[in-house]
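Form predicted alone, single chain, as structure tokens, below.
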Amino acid sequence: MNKKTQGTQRRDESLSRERIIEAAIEILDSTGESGLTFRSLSEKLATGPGAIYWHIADKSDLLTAACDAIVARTVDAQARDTTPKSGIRKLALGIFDMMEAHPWAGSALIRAGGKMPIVRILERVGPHVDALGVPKSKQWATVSALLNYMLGVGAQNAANTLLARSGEVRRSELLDGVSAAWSQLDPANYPYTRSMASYLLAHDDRKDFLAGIDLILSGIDSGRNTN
């Protein structure tokens, strides 16, 4: 093989698709999603846009994409050989940890829609689902209910993070203020809120993620013995 040749394999090699999505999940998890443009890709791929729009339509595609490769990380790296609570929890978790971790993927995933990430995620929790005996008829309303939690609560946890990560308010300074506000309520008119108050300073956002599943998990318990 000459010269010529080789470079061009390690010029293809570089610019896989597989490639420019693990450089832009790099370059998201460092700057965030408004730090990904292809100018920056390019720069770090070291070559033109125009050889990465061969591979990638736009932002948005790119977005899905880098996504798509850590979901898929995600849901693989979950056993199969478990019960149908226990897998739908460590799914949960893992997707909510895959969000900590990743935090631009929060809105990444609920901008999908219908898309391979989300598609990749049913697929574990239908199973799930189905394993635990819930009626066909209800089996898309019980997975709707357990993804969009997993999703929009993830999802807010995952804002926070950015929003800590970003320097302009830690998480204990927020939930100080915040506790400090839910105190001050009226007791007549706000009673609950404020008795709410001083769990904030104490609370672990995983472990009540966690609990919010649990609870969804009670009620398919509840439906199906009703049935």
The other form holds:
Number of protein chains: 2
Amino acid sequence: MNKKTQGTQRRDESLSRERIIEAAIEILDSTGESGLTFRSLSEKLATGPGAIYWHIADKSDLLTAACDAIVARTVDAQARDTTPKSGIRKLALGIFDMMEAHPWAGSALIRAGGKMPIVRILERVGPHVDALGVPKSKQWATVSALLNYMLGVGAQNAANTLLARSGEVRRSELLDGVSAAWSQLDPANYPYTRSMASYLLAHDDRKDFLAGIDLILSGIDSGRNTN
Amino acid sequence: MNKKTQGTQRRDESLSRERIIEAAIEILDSTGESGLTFRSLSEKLATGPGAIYWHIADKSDLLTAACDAIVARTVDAQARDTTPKSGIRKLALGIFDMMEAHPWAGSALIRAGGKMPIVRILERVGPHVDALGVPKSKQWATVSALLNYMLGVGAQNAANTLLARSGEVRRSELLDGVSAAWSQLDPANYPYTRSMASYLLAHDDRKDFLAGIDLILSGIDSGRNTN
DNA sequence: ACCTGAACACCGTTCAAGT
DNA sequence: ACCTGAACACCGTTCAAGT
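Instead of the form predicted alone shown above, give the structure for the form predicted in complex with a further copy of the same chain, please.
In what comes next, the whole complex appears, and the chain from above leads the way.
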């Protein structure tokens, strides 16, 4: 009856930073980082590319904001009542799973500098490290180590899914390919990498990720005694 | 006298993969990752963009090859006669310094997947880890942890120099900016990050990087006993 | 076999003009 | 204040044509 509220192609909600970021996340999740352009985004939002610039500074701002939104969700889903060690382990696994589900978030997180998404993670890791008894003067180095490790894993995962996407191969097939390439390396020059080829096939990403966290955690432990 | 050998604009050496990669490194070092385009590269080589594609598959191939060249130099400069621990520390510092000198290499390394530059590093770290007494079944996870940590630091350094370049600020000023932003965060929601703002100003990148390596190394140590 | 350079199909970003 | 969409200044990559 009411023509005004029927709306054909015209969006009913007005544009907003939140709506833009939400749409960006949908595009990133479905088509990856290369699928997100100001044209694809403005098409999804039924507007022009220029309109987005009223709410978003530039593409880097958009990526950081999209990343921040999912980091916030991940971090808020964490239980607060745990021991420091299990708190760190659970947080790390949460970040890992987040990066697995949203591969673009890994590279976005690394490019975010000291902005909000990093702050959110820092704000969770820090108190756990403090509760572990690490002296204030060493906390920055310790927290950095945990953070850098998580980011390194995430960024490499992101790179791998990117490679897999472009080459029309799945993640597991990509690992198969790397393993095969390694096993064909010159034994004289690359004996170690060759020997790792079979381990690469059998390994469990998530488990190895946690093993790295545990390595750092027990490094923190032994540091406390000799301090 | 001899017009043929005087050569005006015309290059005398013919194009080759090596010459292209060498020129790419020069551009990357002087103008950063965004300065390297097939146009700028072909201009430096006094040829057309299409010519490069006869020797190089695509831009990702070019970046990986450029990265591999400087990783090879770094790794070859390492002394071989050291204890495992100091070997790992020296290698890690070598990689760190390399990434500081060539910020583009950090992101290139991360996007290289399991290709040559990674293999070179693996081939150095692996034997040290083996000599440390880590059982074969745990070596992949251990080597991965070290590698991921190094890549995480490098990629973040790369991102920071990129941010600094685009914003016309130097690296140190960027850190000042982050520190200032952190000290203005809401104390109720971000107390920990706020408290780290001052430490961020005083810290030493290289020292903290090494502290992280040492954390992992002593984690490996304590794992050996409870194994 | 190797090189040339115009052309194609895109990008992020800007900006006069509208409402 | 907010949106439109054409235009600008780029990209990576391809490919017919040359040598």
